[in-house]
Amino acid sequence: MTGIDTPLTRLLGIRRPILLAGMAGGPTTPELVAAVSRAGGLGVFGLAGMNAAATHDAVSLAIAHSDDAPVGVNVLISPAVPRPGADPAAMDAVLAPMRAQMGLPHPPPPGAAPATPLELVEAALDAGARVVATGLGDPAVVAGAAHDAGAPLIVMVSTVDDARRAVSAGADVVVAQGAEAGGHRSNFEVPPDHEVPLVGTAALVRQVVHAVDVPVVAAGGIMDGPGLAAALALGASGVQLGTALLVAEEAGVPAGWRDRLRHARDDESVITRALSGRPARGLPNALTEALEVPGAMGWPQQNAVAADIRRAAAAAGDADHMSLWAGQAAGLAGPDRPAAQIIDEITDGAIEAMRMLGDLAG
């Protein structure tokens, strides 16, 4: 197995400085974490919405087949941010008819409580997880027990101050998620008028390389080799790849997800407070342009409003009513094929990348 050595892999014991994003609500199944890690990355799986017991069975189940590689998990930290002007019924009178249309019953059926952030990591710590990762807010909650566990601490940020900040409160890796990246914005905070900062990822990465003394990973618009190989020459020690692994033949992602993706413009996706409450980029579709209207929640009722209805499309396969997060080079995608594949060739290109620009050095 080729691999690239960097402060990164040396930390994580891993070959290759590729990390899978911790994509909740179905991307990241066991067989991609396991997938990820056997090929020489980090799996991380995405836990946010799930209980313990869940969390427990699903990373027990990635390390079974993950040959003695090391597995991480995904948990988000962000506190409530409330909305003005938050209608409840105006969110009903939106989606009743969704939910008729799709045999739902309306209003849904009360759910139970998620798990607190601490209870997700203990519960994975527990199942043997070796590495535990953050997004949305200040990873205090939670580095206690990872550093307990002597699990390292990664923490996913989007702009420099929140960099330093997660340092102060115990990161040991910083992901710099530029504005490329596709899913939800990984602010501390977000700000009264939900305009979240937009820092472009090369911007981004060279700026917290120089503001912090821990690894940076890179995140946003890296979908192959070549964007591997800018990454570290940027000062970063690897990257996180999100939508470049969702057509991974092990990813629990709907085919019309990854038909949408493949058929992407540069253009397409937006940020959108539509679906969760919190900016997310994502490409829109029916659902998106049916909730960006007056009276939308904030997080997380918000991103709990139409959870139902997203749960079934996806089971259906309806790309018109999921939540289709997606960069802006997700038309680079490719074909549905293995993880290992993906890994492989990102890796491979990268070395080609950086052996080319040797020999324009000469």
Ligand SMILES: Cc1cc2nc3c(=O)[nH]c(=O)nc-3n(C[C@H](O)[C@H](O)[C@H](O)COP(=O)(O)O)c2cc1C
Given for the second form:
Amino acid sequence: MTGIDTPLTRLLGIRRPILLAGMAGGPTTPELVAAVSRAGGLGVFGLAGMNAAATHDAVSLAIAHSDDAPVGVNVLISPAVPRPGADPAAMDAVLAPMRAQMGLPHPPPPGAAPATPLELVEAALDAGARVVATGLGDPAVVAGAAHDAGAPLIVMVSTVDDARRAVSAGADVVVAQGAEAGGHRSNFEVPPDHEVPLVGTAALVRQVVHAVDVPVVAAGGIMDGPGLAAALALGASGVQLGTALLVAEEAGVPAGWRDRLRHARDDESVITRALSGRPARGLPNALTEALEVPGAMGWPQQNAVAADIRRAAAAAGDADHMSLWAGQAAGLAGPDRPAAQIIDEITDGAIEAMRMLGDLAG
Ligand SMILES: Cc1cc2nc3c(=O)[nH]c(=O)nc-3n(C[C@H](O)[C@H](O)[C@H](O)COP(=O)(O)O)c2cc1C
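What about the form predicted in complex with the named molecule, after the form predicted alone?
Up next: the whole complex, starting with the chain shown before.
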């Protein structure tokens, strides 16, 4: 297997500086996590929304198929974000007809309370996870558990200030998440009533590299070998891929979402609070448009309000009513193929790009 050696690969004990973004809510199946780890990257589960027992089972299953390569887990810290003018009745008026049309009960049956980040991390470590990653908040609540188990702590940030806070809280690796990234913005604090700062990947990675003395990983808009080579040139020790691996055959992503991704234009994704109450980048659809109304609530209430609709739509392959998280470079995703092939293509493409750049000198 062709490898690329960086401070990140040495710290994590992997051959290739490519992390699968833990993507909660379905994409990161045990099969995808195991396939990325077997291919020399780090497979990471997105655990947010799961319970401890399901976490233990899923992590154990991935480890059983990872050929002894390390497997990581990701939790969302995500403190509450209130929203001025929140009005549950306004949301009800939007959702009741949608549920009627989809044949779902209104109101939906109450769901179980989600496990805390610490409960999820403890269950994952008990099952044998060897790396802990966090997004969307100060990681202090899980840092002790990770370090007591000897697991490196990877913390995703979207600003230089949060990168410094992450390291003070115990981060062994910082993921610099640029504005291009699909999914939720990873700012530790989100203002209730104005936009989050949006720093592009190149600008953020370079400044985070200067600000902290732990390995930095670039995230946001990286889809191929030249993207990995560019991240390494900026001083990153590796990349974290979300969107690029949504088209892996092993990913838990319905066909309609895959099709929207590979046909997405560069300017098509939007950052919206409509689906969860926190800003996140995805492709617009009927659901985001319907929920973008006065009275929409904050995090976590807004995330729960249409969860039954998103789940039913994902099960039915209905791309109009599920969340379609996607980064700005989604249009480069290409056809469905095995995760190992995507990791091989990115590694080989980066090595080729680095050689080509070397040839330019002199
Ligand atoms: C479908 C999807 C789900 C995501 N879920 C999570 C998550 O559960 N935890 C997390 O830390 N980041 C999550 N992210 C964000 C990624 O960690 C990462 O920042 C982003 O995917 C990088 O940009 P890219 O999508 O252009 O590769 C998610 C991203 C996507 C696309």
